[in-house]
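Just the one chain here, the form predicted alone, laid out as structure tokens.
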Amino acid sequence: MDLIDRRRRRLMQGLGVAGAVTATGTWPMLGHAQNPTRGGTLRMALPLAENLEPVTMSGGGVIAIVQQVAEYLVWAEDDLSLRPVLATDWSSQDNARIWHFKLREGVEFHNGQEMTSADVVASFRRMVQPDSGSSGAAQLDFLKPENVTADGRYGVRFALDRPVGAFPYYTHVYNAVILPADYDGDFANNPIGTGPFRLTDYRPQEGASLERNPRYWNDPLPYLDRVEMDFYDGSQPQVLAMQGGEADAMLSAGYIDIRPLFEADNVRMVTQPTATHAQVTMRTDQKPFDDVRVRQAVALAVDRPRAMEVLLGGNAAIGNDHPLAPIYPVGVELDQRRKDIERARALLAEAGYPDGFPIDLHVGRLAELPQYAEMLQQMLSQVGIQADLKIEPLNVYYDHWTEVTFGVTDWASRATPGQILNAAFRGGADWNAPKWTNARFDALLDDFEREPDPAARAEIADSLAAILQEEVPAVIGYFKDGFRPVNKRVMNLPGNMSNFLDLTRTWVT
């Protein structure tokens, strides 16, 4: 059975209408024949981040901390299977519009209080409130707070505005951790969850200390006694910490920054394919990108293989201007768009720009994106487009990334393509930076979301991808592999397509 077939089977188990994997929550150990050793301390290097607040958090550093303290109903693995966590079973009715989740019994929060349906209902209602400020609300725009209700002490019912066959995956968006019903909104000073570790010290701008949760429901896990998480301002200091033995692992890293670690004797590089990509977005409601020929010309000017080699050392899959990455089982098959300068110039001339045009290109200072923007500047100059680079600190870029006319934005991998398609390209969506609308695309996306048959979903996916490739609201040139550098004394620390961090089964020698 090839990889895609395995992923398809796993996906169907996840969609499966009943939790098709073990209801004990125990997942097979991967990778190591050695017996795990209890005890020890793991030192993680994390990117600098603020706002240790689960409902509104968005930085990778604080998400990694919260994910050790609080848990989700399910966990989406890299092979697209779903691991039961606080939920043991799930099922749907009404063509996947109504979903029932059965909760694990006997789970305690860190304060000894039992987790029940009241806590799950309160957590989801808190997140999807229109004024919550949570990105989870944008991603679950089909769920109203009042439509999350208890079904007894250990059951929860979700009534969606529209059928969503992959809904269990949406319960794993990073804000959807389960907190006590009476959570007061001050996680830094009252960090109560059900997770494998307790937060004992949080130092803004510096780091956090965690210790093993003796009440953890999945005994004998976790194996580690303590986790020290330190914030670093940028990737280079994290690399130096790895080289100097001050850190045992990095949460994630861009290829350019971590090249020295590939040759380090004491470092193992955990690598996995992802759907993470950069979108070169063009405002379709503004000149010059209101003309599809201009957007197509931009796409034809991009030398994708060269970008993949220079920026990522070839550790990527080629993109074709849609986000349906090869990791997904839908297996989109379209003719690959290739660099064609002559055709790009012809399209610009037809659109009334025979000499090109000047334009500001905005990009945040993240991973390889500034270097990608410099490459785009050179490539676009070949068709007469003079891009003036605006390389900005991330907080500045993300203050206006959905408003700029021309921008480069990093999109993290999601467990299902529907999560990206809905957020980035559905008409009127908050994160639809190109301001692109297409009624046929939206209707097909509804069909895609509700369709349970893999073959039918694949056929719809082809149509969705073809529309995006033709309309080009965004150039998507590559899907990059994820890297997690780990000291060889650390065992069973997995990678993750979304940079999530699960230390439940990690141990040190």
Given for the second form:
Amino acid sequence: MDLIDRRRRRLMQGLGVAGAVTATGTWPMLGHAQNPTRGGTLRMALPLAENLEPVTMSGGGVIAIVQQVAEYLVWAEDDLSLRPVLATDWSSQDNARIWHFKLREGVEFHNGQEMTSADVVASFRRMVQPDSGSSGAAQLDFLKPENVTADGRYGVRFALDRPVGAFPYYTHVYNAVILPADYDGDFANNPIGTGPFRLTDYRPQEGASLERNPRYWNDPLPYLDRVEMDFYDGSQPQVLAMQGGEADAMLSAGYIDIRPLFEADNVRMVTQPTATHAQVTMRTDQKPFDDVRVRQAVALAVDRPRAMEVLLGGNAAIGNDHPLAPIYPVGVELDQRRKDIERARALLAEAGYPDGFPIDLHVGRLAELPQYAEMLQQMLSQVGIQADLKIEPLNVYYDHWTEVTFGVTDWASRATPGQILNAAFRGGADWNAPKWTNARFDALLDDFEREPDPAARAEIADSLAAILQEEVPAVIGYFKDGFRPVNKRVMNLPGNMSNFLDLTRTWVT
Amino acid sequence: MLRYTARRLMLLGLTLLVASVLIFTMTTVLPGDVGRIILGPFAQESAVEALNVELGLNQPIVVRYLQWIGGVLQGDWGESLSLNTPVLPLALERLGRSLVLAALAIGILIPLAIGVGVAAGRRPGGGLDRVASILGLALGAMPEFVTGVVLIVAFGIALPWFPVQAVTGPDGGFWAMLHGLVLPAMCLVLLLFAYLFRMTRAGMIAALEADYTRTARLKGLPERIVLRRHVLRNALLPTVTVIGAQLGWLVGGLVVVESLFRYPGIGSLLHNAASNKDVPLLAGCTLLVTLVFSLANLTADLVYGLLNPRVRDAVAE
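Switch from the form predicted alone to the form predicted in complex with the partner chain and give that structure.
Okay, now the whole complex, with that chain kicking things off.
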């Protein structure tokens, strides 16, 4: 019953009904709407991150800084609608293989230069060229550098290798900010973008100072005069700074770390349903997981509601072993897999493991994952599987995460389910850690990517999810909510399912 | 004394050289792949390999060491791999900050611990002795992230007397900086108090019971002079050595306190360099910390010599 209620709530949030309230970070004010005021300083607490370089950055802390200075063609809102930013309009031809983007005219970079198609073409080519080192290149593997071309001064044409119906969302991967065509690769010392704020000072491992861009194209935005972005090593100092009022907002937070802030008088919690999840991956090309019954047994041993309650205080949506989270409009309807020890034991016996087996379970030290692995160890022992935990520093885990037989990997939320399905489960994909291949799945995924009709997409999504649930290359137990603790004096600081940060409309009292 | 100092300085150079070799060798066993760490888990493998080649990480460790040490000797400490910035200015700036914090902590710690230690040592088993012993041991046994959080919650949040973060902004003056450093310094003082206090107290008790003290008293010297000339001078000798060793730790080992109070010192820089496998930065910082550590020990030995004529005469030969 409780589960159904939660699902319904999530569905409504996914449709943007209730989501609109939490997404803006302001509760509806009855009778007295407050008007934004100009000025003031916002102090953001960011997790420590290195490499302030838009093309290759991968840490949440530096991404948040770059996103104030430089902008994307579009911005994916919380309800998964697309807001035009540097592009005003877009359309596709040839079944979503060719895409045209019309650029906003009269946008100036911080150095006064006008932004034109040359800058957009150069930015995308820089990102997708081989060996750019950008994770954007891996995600846009269907785009070759030479296939991004200018179409007049204010138009850009993308010719994709295969049809991708959700391509506009791919222009919002975090590396895809638009930089000047003559960008020299030294962002920390020469930070030029079109964004609402200018970077005035960057101190490695300490933080950054930003000030309002007086020539921002979307006048009179932004409201804030200054933004101080401070790196913190770990979440405890961030929580203390929030309690002491020395930080106005945290970029992101795990439920376990920020529990004290739920009771703090000066803090409002912006919550956001996301598609962020942990994949418990099993190498389908190796014993014992080469037998589908073993993988199903593992999935049946997991008590999902309990894991969600213990690890996340219930702030999650239940997972059903496929990444098509409730936030996506495709709305997958499949029977929920539940804990069933007897069935799991029977499957193991059929597969030739009546007494279970010992196995190493690798996990990186990130958020709630080590605790999740401990719960898994205990749950699996009930069906005779003795998991030996290998809790590793992230550097070690990410060095071999696609090679381990049994691992727990964090997957960040994406704006379209196709982005996750392609990266994690397409046969032969780099990040397909289970090494799982299924020709029917791959063909359906192609159809899904090119299908423009929402009803048809939902139907294909059901089939894709059903294959994953049946085959279980990875157990997906929950999709966790994102949290953004914000001081009550801060207004309009939205949450974001990818932990992106948009401060253009934020103001302080 | 001069020859002794010169010999110690030469030894210092040798120590640094050995340390640099050790540091470089040890970095090879640090986990992770540098290119992968810089580009993140989701970059393509080919790009990671290309970056490793560009950074010269495919060369043998001996070649990399010789290049690095050659640069260091010429004043070029190389570029940090993860921060894209020259190592030396960054490390010196962070070292300066750590020294300020260490100086403040030592400035509070030494008079406090020695004062209480001397007073307690004069009357072992007395009220002050018991209170200071128990309190000092309890606080010393607590890890710094516990005392730090307690201090922050008590004097930063419940009673907002001090800022929660050590660095409040670039525009604060000297006093603002000092104000911000009180809590982290107190955290260190509480941690180190017990050790120094007990050393002083034990030294006092031993010196008070010594034959020379009895002789001094019997020949009719006033108590004040007995204490200053005979007791304190002997009682403080081991304490000086301890302070020298603690100063080294205060400059390089403050990772927890620095991250808790968000104070950008060299401890957190070292920690991050190690987790990012940033060899030039790690080696440079370690070299600087080793230098400070050795200098602190050298100073302690020299002060020891000044206080103790027996050592002074022995080294003057």
